[in-house]
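For reference, the chain that follows is the form predicted on its own, supplied as structure tokens.
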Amino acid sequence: MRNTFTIVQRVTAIAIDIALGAYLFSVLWFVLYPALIENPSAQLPNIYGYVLTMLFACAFATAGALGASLGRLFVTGKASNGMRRTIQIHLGWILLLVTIVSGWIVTDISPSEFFSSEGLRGAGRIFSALITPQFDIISAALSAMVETVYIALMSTIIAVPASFILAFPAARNLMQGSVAARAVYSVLRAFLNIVRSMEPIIWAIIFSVWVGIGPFAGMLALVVHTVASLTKLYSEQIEDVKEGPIEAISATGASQLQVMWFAIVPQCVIPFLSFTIYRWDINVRMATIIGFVGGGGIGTLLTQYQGLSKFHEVGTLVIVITLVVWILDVISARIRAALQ
């Protein structure tokens, strides 16, 4: 088993080195090089870049095989010695520097535009409108905010039972008994990672097409993302429970279900409640954002006024959002402190 793990480590390290080499050269060729040449039309065909990227990736992997491997450093967490360590350090700094420079180019950062007189005048007009709110819409704003809060509340309430049930098969320490159990664990964790990687705003777009624009679509989007997030938090808490109570309950001849209920759940109740309240806090904020894509609530109202450039009304909505989120944040913080 040890040799197999070592082989897996080596293969992983080589794959990382190849990926880093391909990344480094592709950034140099497709990002930095076009930014430096004066005539973009004179740039060499992309096919040269693809071929050279593959060659550079192989060279990077070869250097790693000789000992100066960033992949090995990532897998084992231990740096090489002597000259190899120096090469690793320099390669790491080169990767970081190239990433920062390419990020500056890709995001088109321009301090001159940020501090231009025209830009500052435009920002001044917007901020002056935001700090002079139009309170004629306060009734509609409060109504939309109530809808937003209930979207967050219902999504959290619906997601908690599903997350609680899924957390047990998603916990590594409970799914090591058989090949089938490990397969269920791996598939479930992979599925949850995919779901969680898609932000609630993406799910809101999907559900707004599925069930129509409105609070129901927003609530469903938050339910899906909350289940994936809470299941991860719950399962990791289960993985950290003490083994003593589990062994004691198991020694009495209890079934696996009884072991989970009487030995694991009591150790996790308080952390589960804390995670749930924290997630509710997040959902209140996210319920505002998903309104921009048809998820209902005050975000939809905010989008409408922003699209019409009615920034006085936008200022009113911002004040309402800020006050409500602040109040709910204080309440959730007090509850979490009481559970400690």
Contents of the next structure:
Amino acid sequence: MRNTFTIVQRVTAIAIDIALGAYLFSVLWFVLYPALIENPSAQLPNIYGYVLTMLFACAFATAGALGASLGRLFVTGKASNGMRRTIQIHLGWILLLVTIVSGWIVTDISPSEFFSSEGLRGAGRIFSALITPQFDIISAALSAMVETVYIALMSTIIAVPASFILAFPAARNLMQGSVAARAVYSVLRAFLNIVRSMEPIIWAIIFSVWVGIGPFAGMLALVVHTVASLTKLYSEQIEDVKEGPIEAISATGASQLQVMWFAIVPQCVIPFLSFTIYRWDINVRMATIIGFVGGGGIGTLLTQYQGLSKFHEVGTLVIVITLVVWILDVISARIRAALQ
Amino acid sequence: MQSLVSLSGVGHVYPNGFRALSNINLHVHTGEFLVIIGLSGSGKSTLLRCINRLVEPTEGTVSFSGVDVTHTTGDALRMHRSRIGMIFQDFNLIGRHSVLDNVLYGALGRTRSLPSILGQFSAEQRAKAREALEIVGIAEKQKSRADALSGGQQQRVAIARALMQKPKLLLADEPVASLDPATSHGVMKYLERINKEMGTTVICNLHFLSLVRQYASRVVALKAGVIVFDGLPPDITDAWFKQIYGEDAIEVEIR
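Swap state to the form predicted in complex with its partner chain from the form predicted on its own:
Full assembly next; the chain just shown is listed first.
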């Protein structure tokens, strides 16, 4: 039983254990210890913390090497013998407990503030302000909402052609021909993943410096993120097409471009449309959030009133946003259902 | 007499290591109606695809009209394919497009990419496409969506698409395997007419021996990627049948 692991599995298990050991000790040292010991000045210098973390990680890894490793839980589904299993389970519980306790400390969870009388009065004030909206600003709110919807619409419209073209080199099944094709595929996919994992709000900050605060910055931010995510969705659809029509069109002597246009695109048009409408729906929500960092539209208006503590006006904006997002959500769901 | 299609020592190994064909030597003459039989997985489909080079053989040479096309690429490959029509078990039409458009796609090999994508097929090409639809007796459906047609009708559209290529050779990969017996004969009859009246050479994969005896002028049998029989339809005796399809096989008739 012991020797059923390959070198790679054993190394992986030890690596996982080093990481878990280091995590466990750093949490104990840097979070729990300062929080639970009354006098922070009594703390040892942090350098000892790092050294002890490394030692603890090594100790954990040694345990891993002995076979009591938590890492083994991830490396293989096989149960080890009884005692080792018990150690693994105890270690697992300790990790979970330590994580929850330190998480409580790090996020400053404080029930006393949540239920304090002053806090509750504040909550009462803001809720009553929100439900008694100030409709004097309704025309400004609506025009800002229109701006937001158009930011979403334009960013989607601009992103679609780019995504459509990029989707083909990003589809694995079309890029198997040569080493160069596979390289293009891998680089493009990696690039898109990086762009996609940067939230639109970060792109909005970048573009608000680039082109100045306003709807144009918000739209550019959404274009970038939309291209990255639509390309992924489109290319996965292309990977799903039936091979038969591709063979049939190729057999007539069609060029690669003709094969894409006549055999692949017709199979993808409906799902592409569906993804696009769904994405526009998402973009309306994102355009609202992007407004908070200077991306224009109703989000910008909302932060202004919130900064002035004008909560009656904030209430109006919240109602407008909720209604419009809800209506667009229903419409988009209807259209997508009809397209199926 | 020079053969239209010549395969010499053709073999094919797929990238996953599966050997589909070994040392195939086959010469097909103009005007033949050659039927290839064999179990599923015996290499019939790969053999057809080596001829129009949807598959590139890993061994041997393929020539068409005396020209070596084994490793042809680019425009020469497009030109080679455009001379050979092909129909499939699953018809492989573009379901969302009209019947007439599907037939026009037979002309893609001889149309430049950009005009074709913009839908600019010439009046002459459209007239030819209608003519092809009339030959298979389905002209009245030209405006329907292809996926609205029955299986037999879709196969006839696929034949029209192949005719649009004015092919010297027609490849048919189990053209009736998805169809019921009555419709099967309808489709086979069109292939027979194209062979007899237009002089187009036909190479067809089939499962049913009764169809083989009725339509084939020559039969080749494949077993595990090797030719085990090459002769006339009446020569396929029970002994041969068992050798090709295995001891347990029972012949099913389709009338």
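Positions refer to the first chain, counted from 1. All values derive from a computational prediction rather than experimental measurement. Between two forms, the rigid core is defined as the largest C-alpha subset superposing within 1.5 Å.
Query raised in the report: Between the rigid parts turning between these two forms, which of F292, I213, A181, A129 is at the hinge point?
Result: Checking the domain motion between these two forms, the hinge sits at A129.
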